[in-house]
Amino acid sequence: MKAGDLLTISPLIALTLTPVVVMLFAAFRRSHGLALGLTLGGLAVTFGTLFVSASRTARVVTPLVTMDAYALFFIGLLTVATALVAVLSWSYLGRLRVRPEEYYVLLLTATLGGAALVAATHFASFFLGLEILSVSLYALIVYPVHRADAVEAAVKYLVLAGATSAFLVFGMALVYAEAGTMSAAGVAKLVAGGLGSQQVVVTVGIVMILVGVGFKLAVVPFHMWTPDVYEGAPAPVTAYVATVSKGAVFALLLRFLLPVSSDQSSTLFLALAAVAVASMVAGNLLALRQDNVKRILAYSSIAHLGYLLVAFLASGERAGVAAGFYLVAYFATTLAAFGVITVLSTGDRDADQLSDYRGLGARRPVLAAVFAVALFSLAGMPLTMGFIGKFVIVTAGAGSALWALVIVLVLTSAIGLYYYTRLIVVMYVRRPEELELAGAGPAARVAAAGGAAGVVVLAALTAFLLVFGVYPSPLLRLVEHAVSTLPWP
């Protein structure tokens, strides 16, 4: 390796040196504050290395990673988001009976794997940033220790992890042992040549695969998690699960298994295809009768994760712009939708319960104001950007043919109005009798609590939702740029 290739892996560089210096600075200075202060600054420090490296001309340094404009957009969409997380962190972690310091170094060694997943092109380093990003999401799902629910949460990620992991991992050696290849590259012109009768161990093989990836992913029918850790995890951590570990994993698979899209008739499509379809039926109705606000988004993160399916199997570059797109505007929704849940947490326990909710709009105008819009976003209202993000996949998946998928989803979607809908109206519509208790429940009584940091990024994360909703023509451009550089069928 030369001396300017590390200019060229500089954001990964950046990353791995972060962890390090909080983790050398804590054991020296207990600090909450330093804590974030480095966390932020690492972070800010490898954003600004993305632009180094993006004006290098070698973009392969190693077989296993390649830092491609694909591979830079998504490692700073990566950062941006994990930054956020850690400010909206700040006043939640004061709150809870914990040595914060850590809680910092494993959020950057998460997003360290994450960065590792999007840039991976080799099964070693996609295997490398999912371990990294797994062991280190255990720990921070029960990073308070004293709740059962988030030691409850963390075991059952933990047990049901480390098993699709072993699929994973089997998978990757019937692929290497049959075909003799452990490349993106390799595995694209498996995914391509189509995967007939003469290659039944390959097929099984890239199963196996999808098995684990469609774990992290928990889109149906390896779901069955998500209500349960969504709710048992910290609010900031469960905003980070929704959104970095899912989007870094999905990047993955479009890069890996790209040509997928060229042949509709195929096994592994039909099947990408029938988890779509289950993944925003069942996401939905299973979301309809939910009480727990987590819950609810965690359903409604199952549909999300269908309709992004639905872009992968859509062709050509028109397709990889709408993945690219909609991951965006579903990070900044998620993130404004969670974050508000962070403001209102106790030490006690997470504002996830709808009584929580109840009277908002009266209590804390702004704070209703920011779910509501995320709830709109999420539900594809217009002027926000979720309306153009299933706009542009409704058109990925009608110029491809998939009317079924398409008809679908546009149904679900409609479905899903309701309980966003119905969260909503909790906020800002009472009954007479429940004036008096208007104050009485835990959101109110840390009506001072959330901090101003907190309040500062959700009211960004608002006003990024409803830009790029109204104008959303500068982010497209950009999003057009870094999925071009990948070999579209």
The other form holds:
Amino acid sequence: MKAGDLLTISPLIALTLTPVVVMLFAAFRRSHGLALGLTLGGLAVTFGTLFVSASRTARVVTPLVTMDAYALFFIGLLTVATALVAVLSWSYLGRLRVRPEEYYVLLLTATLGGAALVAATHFASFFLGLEILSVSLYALIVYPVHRADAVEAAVKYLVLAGATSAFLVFGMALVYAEAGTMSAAGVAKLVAGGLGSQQVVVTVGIVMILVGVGFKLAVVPFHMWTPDVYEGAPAPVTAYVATVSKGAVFALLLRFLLPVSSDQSSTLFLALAAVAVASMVAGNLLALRQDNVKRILAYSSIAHLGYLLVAFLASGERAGVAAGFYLVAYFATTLAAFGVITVLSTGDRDADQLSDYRGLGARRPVLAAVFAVALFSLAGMPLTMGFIGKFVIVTAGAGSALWALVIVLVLTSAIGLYYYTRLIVVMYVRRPEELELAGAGPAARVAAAGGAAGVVVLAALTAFLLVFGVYPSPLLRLVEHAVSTLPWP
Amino acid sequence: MILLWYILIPAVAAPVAWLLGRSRPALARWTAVAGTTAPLVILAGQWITKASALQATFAARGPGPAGLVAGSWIADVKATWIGSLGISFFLAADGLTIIMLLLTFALGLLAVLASWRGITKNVGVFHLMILWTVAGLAGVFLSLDLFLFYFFFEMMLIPMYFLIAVWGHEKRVYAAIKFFIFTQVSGLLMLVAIVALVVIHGRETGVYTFDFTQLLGTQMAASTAFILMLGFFFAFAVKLPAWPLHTWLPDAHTEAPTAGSVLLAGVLIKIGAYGMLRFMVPLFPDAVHDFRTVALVLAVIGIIYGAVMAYGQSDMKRLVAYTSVSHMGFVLLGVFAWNTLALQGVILQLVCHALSTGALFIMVGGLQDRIHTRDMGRMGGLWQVAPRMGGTAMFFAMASLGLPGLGNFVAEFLILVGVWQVSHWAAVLGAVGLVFATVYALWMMQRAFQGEETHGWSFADLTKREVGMFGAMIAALVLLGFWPQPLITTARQTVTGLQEMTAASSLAQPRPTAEAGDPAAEAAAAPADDASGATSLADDEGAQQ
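Moving on from the form predicted on its own, please list the structure of the form predicted in complex with its partner chain.
So here's everything in the complex, that chain up top.
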């Protein structure tokens, strides 16, 4: 490693230093505003260093990380998403009656884990990143310790994540024991060579790694934790789990297991295709019966990861572009949706009941409009990024002749329309007075809360969703550039 | 660039109407009037001045399907939109487009006028939704890029969904969600078919494009073409609607506010017919030919089923909704007959049905505003209370049943004559549907307006605004009944062009009922139909009888 490499990995260094600085300041002077300011400042510096790193030739710095355009693109995405979550958390934490400073430290370490994941080219950095992310998330989920459901969610997440980490490590050990490699390129070569009957141990190892990855992505059959954790975790943390945590792991999956898509008859391909179909079907069907908004979005996110797997299974660079674009769209949409929940939540509980949204269109027109745009984007309606995202996935799937997957995607997303429109109906058609006397019920209390900064973030996200939903070309070019550094067959 | 205005004017007027409507509802109404009248005026100007120029460009068109398509446009706009995916912002207008746009803006204006009194809640947002629907519809009819077409096709669902869900009647939420899901599912299947077509074309030529003119004539296996054709058919048959995919229509039309019903029945369901004419048949002529028998059966069932169901309704609005199912069956018949007479009839039917059914919906809406019911069991003898209303309703009921002298008669007659050349039994059964139409139309008049007035109703007759609206529609229907030639002339290039595009396919046979016969004879007969395709209405009737 040369001195110049420090510049190449400067985003990771900046991201490591930021939580340390925030922690030290919190030790000497407790100030919520200062913590948030330092967090945002550190994230801004990280974002700036991305350009420094991008100006240098991409290279593997130690066998552990590669700072190529792909990694930089996703670090940028994670950084921006974390900054938005931090701003959304501000007024939420203020209402929560907890010491808020450490929250930002945890948020930053989790993002560091995510950044390590998207740059990882080695099992060591893979595992390290995943654990940093997970351990930070345990604490974040249970941050409001006085809430029983948060504790329950955190315990559930801790136990399951611990178990699947064991699977992951054991899988890595098996692959290393048999094939003698721990690098992404090595794993890709193994998969590309076709895992024959002689390589049972390697196949078992990779499947065990996939169990660990599948748990993080919350795809069926590893999705059991999702609704409970989404429901129990504080709303901004849920937004974080749904976006940064899943996005980072998905980016890693693409880097390590890219060649899976080239052989459509391999066991691995068929297994992942089955997972994709199961996620799309189960996610959309189970969401139909929910009355809790966070649970609806939890099941919906299971389905969306299923759509993303379709992009992953489609071969060629076009598929990589589809996956990258869809991830960005999914990030923006999910952050907007959970952002609305965050802004509406009170210190006692999150605004996750359908009744909290009755007549929102009349009470809080801006928030209702943001939520409506996010829901339409999740449903894949035109004018939003969700539409373009779904379209590029369909195009990629059709290009690789994955007709069965494409048809399942189309039909299940039609099922999804029902529960998205149901929420919209609740907001715009139902009157608040149908449920309760004005000023007495939870809806009125929810309406009184809310932060201006959060609303600004939400408006920006909505504008982002609409602008790139109508004119996606610049973003598509950026994603194309990012994924072009992956070793496409 | 003029084409862009047709979308932009209503789209920009929409937020203006919303902002103005927050303080002064009347301003929102007037903005909406301006937002639909302005494009209507520009369009009328373009129609009058460019109609003759169209003849010239059409005569000078280049060879091949692409040249044919390129030569038939009055105007077009093309710009790269999403270059990496081969998507362009490609708008173009020919005679058919002009007719559909005339309908869109005229009925948009009527929809605004019809809600002048009835809508008092969230007036600004209501007109925002109406104008966005109009803008989306204009986009649908102007798009020649299949992605852009799909984009508008889906986009206009959102305002229409809100129109039904927020301002509709008793079961509005159920109706709105059903409408949304039906159209969305079918639309997504079409999207898959579009993408598959693009991929097949791209593999063959190396060019990935959604440009319809380039996708024409893509070579593919017959079975593939059939499946892709089904994807398009499914989408358009839901819109049209064709039996058995019609079940969303009675709910949506009944529960929608008057303006929503007018736009739905007048323009939205016409997208089904338009999409079949413009895209489905030219792209997959052979597959359409293979599918013809099934489609004709569905069309005939739709005609008779719609009429019988209409007869059985006690809700007046639901009755009118079911008549649409019946009338659109004729359109489906005509599209799949695919000869000059039938196609001219289809285009005429689109216009006349929009006017007559739109008027009936406005009539029912006006009645509901006055007596707060649509139940015909509670009406009766209303003619005595409101004679002007009764007379007007009678006129549109007559138009709906196809009284000679009115446009609907000419349209249905042309379709039946065209269908007769393809399939005798379909024409005969379709004509039976006309008898049923007489029954339901007269039965509706009997129950609502004739007989003794026993319920003690007393309300104001038609206002000046309503008289003006209905007067214009009556004049248009009478004009189309006696002198349909201007409309047919406008559509002639499109009809001829469409037939030339499919001239090399099995669909060009004059008598495809003989499809069991030997293929050589069919091929030999093909040029004959070409020749007749270029003649006018009068020539056709002479030549083919």
